[in-house]
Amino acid sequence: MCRIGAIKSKVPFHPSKALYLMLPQQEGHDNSGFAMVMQDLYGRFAEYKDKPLLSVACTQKGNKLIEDFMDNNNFNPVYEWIPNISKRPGLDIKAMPYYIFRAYDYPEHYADTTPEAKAELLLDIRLALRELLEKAGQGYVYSFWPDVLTLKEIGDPRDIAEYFGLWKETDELTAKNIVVQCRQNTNYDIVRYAAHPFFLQGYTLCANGENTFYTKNKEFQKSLHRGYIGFESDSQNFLYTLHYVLHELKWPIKYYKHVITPLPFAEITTRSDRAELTAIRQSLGHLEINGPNTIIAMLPSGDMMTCCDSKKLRPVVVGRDENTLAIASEVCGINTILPDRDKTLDIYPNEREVVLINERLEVERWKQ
């Protein structure tokens, strides 16, 4: 059973806070990896929020492939941050030679295009870079999106954090939103793309559990969108369905829960919205999930959400103080980073609701 977490704050904070959220939950992970997605960046990236940021782990040859490809596609680099890594012997990390976080200007002919056109361009570029590096066996591209940084690595989370200097709290790398998991994929091969959180066009998601409808989901999703690829983990299905419901169908988020854990037909017939819920079951039945799981997601707006499977077989808790809200699999993680909060206000979402946290840290709870 995995452990997952997220932090949303009114003030920028350092990634070490996310590490302290996860470490008390160590019995729920196996020291096989660490990954995080940071959104609403400050520090070094504060001046580049409108620039697409490429997050890459690669070889020297892979970096040259990326540079040539981006130049040929009229993307000009405007800023680059390369972490100062630790050389201490004995660290448990399967490190890549290079980790690059590089911001670009859009091509000139995209300067006046719509946000939708830019979003499609960034997806196409990321997919092309992924294919390029995969064929050459030279690296991994995790995200290419404005104001988003993604880091994934295999090894012990403590050692990974030391390797990247994440224990030392500075103003260099901060954000207002972070989603994190300290475990690699355990049902399939250990590969970096399989590590949560997953990212697609501004949508971030991690999950605790498993999806026994993985094959059914995968085969249907492959026909829905060019961005639904890889399927290195059954939890990627959750992200692709979230993207499809909100980005492609443009439905309200409350319907995401109805798609992944639909109500029984007998209950649907008693509802005032039975026509909509029946249509969902009839048209999107292949996106239903099954098995024990909890989901934490972050939306392009910066809003965060969490929900559980239809039987609530995996735990999740939401806690907050005046400036910071955290979501975690176990309350011990929240106790570590928010020890002085009012614990009576903690929320333990049930199997029939979606909990959404907006930019003002206001909590909305929608019953299915």
The other form holds:
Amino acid sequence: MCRIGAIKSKVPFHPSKALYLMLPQQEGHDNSGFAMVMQDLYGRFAEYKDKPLLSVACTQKGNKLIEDFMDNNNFNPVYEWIPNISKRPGLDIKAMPYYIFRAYDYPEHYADTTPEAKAELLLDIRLALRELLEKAGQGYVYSFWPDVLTLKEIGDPRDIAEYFGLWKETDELTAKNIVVQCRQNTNYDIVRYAAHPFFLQGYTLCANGENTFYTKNKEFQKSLHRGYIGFESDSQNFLYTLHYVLHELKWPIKYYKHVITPLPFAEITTRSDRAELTAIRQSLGHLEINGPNTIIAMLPSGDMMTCCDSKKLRPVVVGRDENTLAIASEVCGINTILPDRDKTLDIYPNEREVVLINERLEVERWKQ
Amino acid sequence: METVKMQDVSVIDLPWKIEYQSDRCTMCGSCVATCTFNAIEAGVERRSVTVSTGHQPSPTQRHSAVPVIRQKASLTNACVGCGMCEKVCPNRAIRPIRNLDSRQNLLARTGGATIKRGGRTNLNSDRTLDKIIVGRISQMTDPALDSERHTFDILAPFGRVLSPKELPLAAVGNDLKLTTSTPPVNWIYPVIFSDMSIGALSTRAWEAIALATAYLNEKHNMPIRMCSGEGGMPVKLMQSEYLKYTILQIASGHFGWNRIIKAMPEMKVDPAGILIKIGQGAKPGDGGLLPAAKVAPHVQAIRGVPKADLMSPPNHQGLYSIEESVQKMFLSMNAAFKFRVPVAIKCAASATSVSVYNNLLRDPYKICGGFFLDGIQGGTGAANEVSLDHTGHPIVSKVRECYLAAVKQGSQGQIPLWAGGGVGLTGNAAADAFKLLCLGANGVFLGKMLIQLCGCIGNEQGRCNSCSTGKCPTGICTQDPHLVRRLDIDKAAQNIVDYMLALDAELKKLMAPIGNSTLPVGRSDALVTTDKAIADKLNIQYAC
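Given the form predicted on its own above, what does the protein look like in the form predicted together with the partner chain?
Once more the chain from above appears, this time first in line as the rest of the complex follows.
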């Protein structure tokens, strides 16, 4: 079972906090990787918030391919953060030669287009880059989105953090939101793309557990959107459904839970919104998930959401103090970073519950 | 000595031979009385016994005439192996034995007539489903469920489902509201009692199935639906609340529809659905057939026909094309019930099924509420044997192909797939249903199995298969007023109810280990097969 977590804060914080959240949860698993998505960036990226930021791990040849491609597509680099790499011998990391965290200017002719058009362009570019690197076998592209940075690598999280200099708490790289995970795929092959969090057009998601409806979800999602690709992990299904419900169908967020874990028919028939819920269950039956799992998601607005499977087979906890809120699959991680919080305020969402946290750290809870 | 001509039909030419032990027989006459095929008769045989009782051989010969039961050497009165004689004999003195050297196929086409019979194909009883195993069992990270403790949603859609983007939903604040109506969809049990008409079945057998349907709904909360078959319905049933458990069938002969239309103003509730029958798996390309022998007065009344062979045309008649005529039928059926009742279509599985399904999926009116695919192992009340044994298409790969065709265009689930034709052939319908669901069916339909639960003794090895004769020995497929009394309606209904309760429990026993609380439609990953060809064809895992 993966350990997953997220931190949301009113003040920018350093990624080391995410490591402190995750490391106590390592007992019983192999700590085989580290992956995080940072959103609402401060430090070096503070002044480039509106510029799409590319997160890539690649070879030298891959870097060249990207530079040429971006140049041909009229994206001009405006800033690049180069991590202070530590190459101490003995570090447990399967590092790639190059890590790109580069902000670009939109092509000139996109200056006045709508945010929707820009969102489509950024996705197209990321998909094209992914294909380019995949075909050449020269690297991985994780996200291309304004104010979002993704870092993923295989190895021991402590060593990965040392490699990227993440233990040294500086103001260089901070954010108000981080979604994090410390384990590589244990079910199937270890592939960088299989590590959560997954990202698509501003939506970030990680999930632990198992989705036994993976095949039927995948078969349906493949034809729903060009961005629903990869499927290296059954947890990608959760992200694609989130994106589909919120971004494509533009439905209120509460319907996400109705899609992935619909109420039993017997319960639907007793409700006043039975017509709508039945229609949703009918038409989105192939997006239902099954099996044990917990989901932590971050929306384009920076709001965070968590919920779990409808049989409550996987736990999740939400804890907070005044300025910081943390979500984790195990409470020990939250105890480490928020030891003085009021634990009576901790939230253990039930099988029908959704917890949503907004920018002001206000917590909204509802049952589907 | 009698003269025997070589061309005379004799008992050894027939498919079944009667094994008779005269020393056990008391000549009670039960066997002769019970044999509906008039295949045996009481007769007298000569016996010649030589006896010697003294100390020295002093043989004497005694001639006697003894009464016996003997088989008629007649094709029209051939024993069908139903075994009723054995069943009623108090002394186990008589039984039918299969005759492997039968010459019936060579002799039975007298006068140029084709061989007709009921039942299923006797040539194609190979079972793909038995070579598939539910092989993905949840173990640790994905725990299996407890089939006794967890709740399961065992329901399937009957009706046209819209794609998510077609749903007329508008956000009002944080809520979605339907702004217009959507096509009707009824969520029902994933096993439908298949279309067997009054006519093909005796009224009592039909009633037993209707009774079981109502009982399962009312007492066990299992939303089973029964399809009427092409032959109308009793008016009183149409005027009752129980109509809601019935799917009305219209087929190319339109038999019974006059009554249905006339009853419509009196209907208190809507039927569960309409099923337009285009074809049947047992005899694809052939219309329904009810031999005159079974067109009893009440069947004439319900169908509005004289006593004659009732042959439904092989397709629906239209001025322009079958497509046009079906489209018209869809529209009129939808309109007749003011678009409140889903209308589905039943076709024989065929090499062309995917094209038909694609046509339906792309129909701009979105009025097809289900695609019922009937495989070659489906049963029938009457057909030409050449159709039964030599035409049709296996159901398993066809359902899979249709599902994958829908997957390719992202429209899976929009026209629910229902599979039939051999489901439960070995008596294990839950496993068959489960595997077909994993391959992409939304539900299955059962026909022959229901009458087997009522007492039908027919099988795929040529036993009985006499549904077409009007002489059904179990009172199920006949209209003979004497024979129909052989069927105990309550007991027949009880058997169906018991079976369905067990089927429900067995479905849960299969859903729980794969960790699913809802039906695993399309979960092909849950299946494995030890047959490489099946694995390749169905796109499921090969295991050995």
